[in-house]
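Just the one chain here, laid out as structure tokens, in the form predicted alone.
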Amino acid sequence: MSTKKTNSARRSENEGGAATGSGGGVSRRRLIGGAGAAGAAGLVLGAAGGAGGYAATRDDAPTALTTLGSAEEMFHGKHQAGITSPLQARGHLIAFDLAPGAGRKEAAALMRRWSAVAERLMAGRPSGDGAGHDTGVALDAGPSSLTVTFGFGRTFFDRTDLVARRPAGLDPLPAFSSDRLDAKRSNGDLWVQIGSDDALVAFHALRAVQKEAGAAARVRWQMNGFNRTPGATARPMTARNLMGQVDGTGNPKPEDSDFEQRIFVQAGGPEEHAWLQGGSYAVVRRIRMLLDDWEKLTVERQEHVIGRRKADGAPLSGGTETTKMDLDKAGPDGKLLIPDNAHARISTPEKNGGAAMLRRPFSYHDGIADDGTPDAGLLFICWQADPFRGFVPVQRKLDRGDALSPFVRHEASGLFAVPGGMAPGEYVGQRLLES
């Protein structure tokens, strides 16, 4: 069966909720189980240690580098792009606060502008509408798998007099012992996630979003991240995080019977929350990895902290990367092969009442911190239909004794409600702002 799609065929397919394809002869891209259902493989680095790793990757033949620019993610569809889309090589996370005096009217106008520019850029067109104000940064590039995803923070509903339509899923997250949170780099009225397989395309989208904010909103914080470039390995494979660990084996998969129910808000809730149907909740955590301390450990010690082999990501109980962990298996000395406090054991869904989240992070490196150590780690992003059934229970469990916790530090946090996808002619959040 051919995997090539025309633009019109891909748009039709995505509007029906299927995985998007890519144009210009690029093989169809779809999610596979990359950074586990709240753990099960590699770091959960956003739950008490955080959730890390590649949430998505390509499972077909390696993509030819010359075709990367033509890969296109669809703006319209059942869900917003950037949730189940394969991870991109470059990302920007940016939060805004509405300007003093701005309210629901200004927010609606802003979301119209942002939606229009995102639709143009994701299709590989200039950000301008013909008025000649595109910066020209991405003139030579195609869409390059660009996604632009929008969400609303808890305070957005206060600012727009929509408190009655604020869902309980936006209640404040509990405090955790590993938190060292910087309030200036946390939360926000509005949140935008930008990703692309080309750094200039991603930067171009970032500048366009900032410019279109105009006088309606101002930047609260911005974080920049990266992942492995598609085609950099001889074959598609689960990626490694900055600790060198294979990270992303057990993410919920679209073919799972309960995938939609776990990741996306379903119909049937209160009428005042109908605007969120088909959407999701994003928990965003900036997690600094204490790399100098981590790299002092032997490989064997690192493996016991995680509960998986560093070389290939296989559980210490044996098998391959995708082999299910045998949590009861002991070695000749009678000791459990996967230690009691191993990160993979503590974070696995079977130890957390089945709690699951779709992790889709970026790594980051912002130079050297004041203490002389690398300011590097994970921009953790996880998606779930209810953060208090996904992220929170796993984070609490990790907070009580994860062996990885001494090697990570949570420095910023945010929680955002991300509306469902848009039909042609709709803007993001229209069903909320015009309700």
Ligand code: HEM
The other form holds:
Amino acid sequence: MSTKKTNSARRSENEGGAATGSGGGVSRRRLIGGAGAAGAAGLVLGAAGGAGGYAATRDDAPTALTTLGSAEEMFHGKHQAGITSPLQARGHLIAFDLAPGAGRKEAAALMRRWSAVAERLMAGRPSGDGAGHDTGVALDAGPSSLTVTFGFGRTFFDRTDLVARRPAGLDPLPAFSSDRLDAKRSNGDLWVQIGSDDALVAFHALRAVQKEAGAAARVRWQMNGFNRTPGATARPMTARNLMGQVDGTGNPKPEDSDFEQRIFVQAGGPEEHAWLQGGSYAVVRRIRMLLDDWEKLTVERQEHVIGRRKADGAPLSGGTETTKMDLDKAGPDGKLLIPDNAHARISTPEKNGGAAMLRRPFSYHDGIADDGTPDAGLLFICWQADPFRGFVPVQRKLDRGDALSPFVRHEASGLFAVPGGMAPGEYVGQRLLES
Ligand code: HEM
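Alright, leaving the form predicted alone aside, put up the form predicted together with this ligand.
Complete assembly follows, chain above in first position.
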């Protein structure tokens, strides 16, 4: 948590939704020159004076940024930003492979450069060293809740001669019967997740990360996503996905007593994996939605596929969005109100020995695919302390009998170990690379 959180109107409280469902999330966000409690509109002008951010680095820049522009996520902290941060409107996922000949030394130098640029950009400062190396794409904007999150894939440890320190959580994910994975768009030595509430700020960060890779690493794949823009709804709401469903309700909440243990790697593991303490694992799946088929269903059938009402996300067993699902409740005809194969029933921790994950996705739309249908769906990202106790058992079960399966196709997959947060002066992965 930042000690500098002065004008602390947090958007997670104002906008809700976020990574953790309608209850809001843990946010390390602050507003620079902010407007106090800005309300759900999100675009209220900040109080004049004291405005920081990139805009204020220019002589002719106005001193007041909007609340959206001035919201800032902290680079330093216990965990990296971008995990419990509220969902942002724009996202880029990008995987790199170390270049031929690059090893641990080059990887350490790269992580040092990436950390430095991420810290500057998240604070709303230009990416360069002041000598004109910035692209200028975000010149007028504040940090706009930018987060840049870094992870290491399984192959990173081979390339850097650190196999002895590779945690078991990076064992390859099992194959699932419904997988249709494209290897070229899967995995990678390094992974970067960028999120911002402004598309130009996000692109600016993307270019800076790509440029800083220099000769050390090459882009393996990139995916671009989006979510609802803060302020678009009249009140704080959980986001919807491209099937129109309220998505994120059942997420673990920061206020849950076991939230930290479920999502972040705890102390006490093997010494050789201590570098990952406070970190997490991200499972990334590009899940295509077969929207032409899905949209032919009546709303009632769509609701039976998920087990929740489309309009407000309430469970079919009754109540409101936040009412606990009653998995045993039957209707007058004796049939379960939340069907046996409903997605929310099959995936819930209650039916999976407590297996839980924090889902923090972006939607994507890459036009029309060769088969003439929308190339659109979910960049599904889930966070957990151990993917083999979170994602894997749940996906195994979904693979066997989820009513949603005929309407989705997993097309790419990645698994990354994401180190914990940095202390000032430290770079991401330093504890691994300099041990
Ligand atoms: C495009 C693919 C998917 C769509 C459209 C989708 C959609 C949904 C929706 C609408 C809900 C109910 C609201 C909520 O609690 O968020 C839900 C719940 C959930 N989904 Fe998915 N989902 C997808 C893929 C997955 C995958 C791959 C997993 C994990 C392997 C997963 C795990 C979960 C979990 C754990 C819940 C919460 C269940 C609970 O405890 O209430 N979902 N999903």
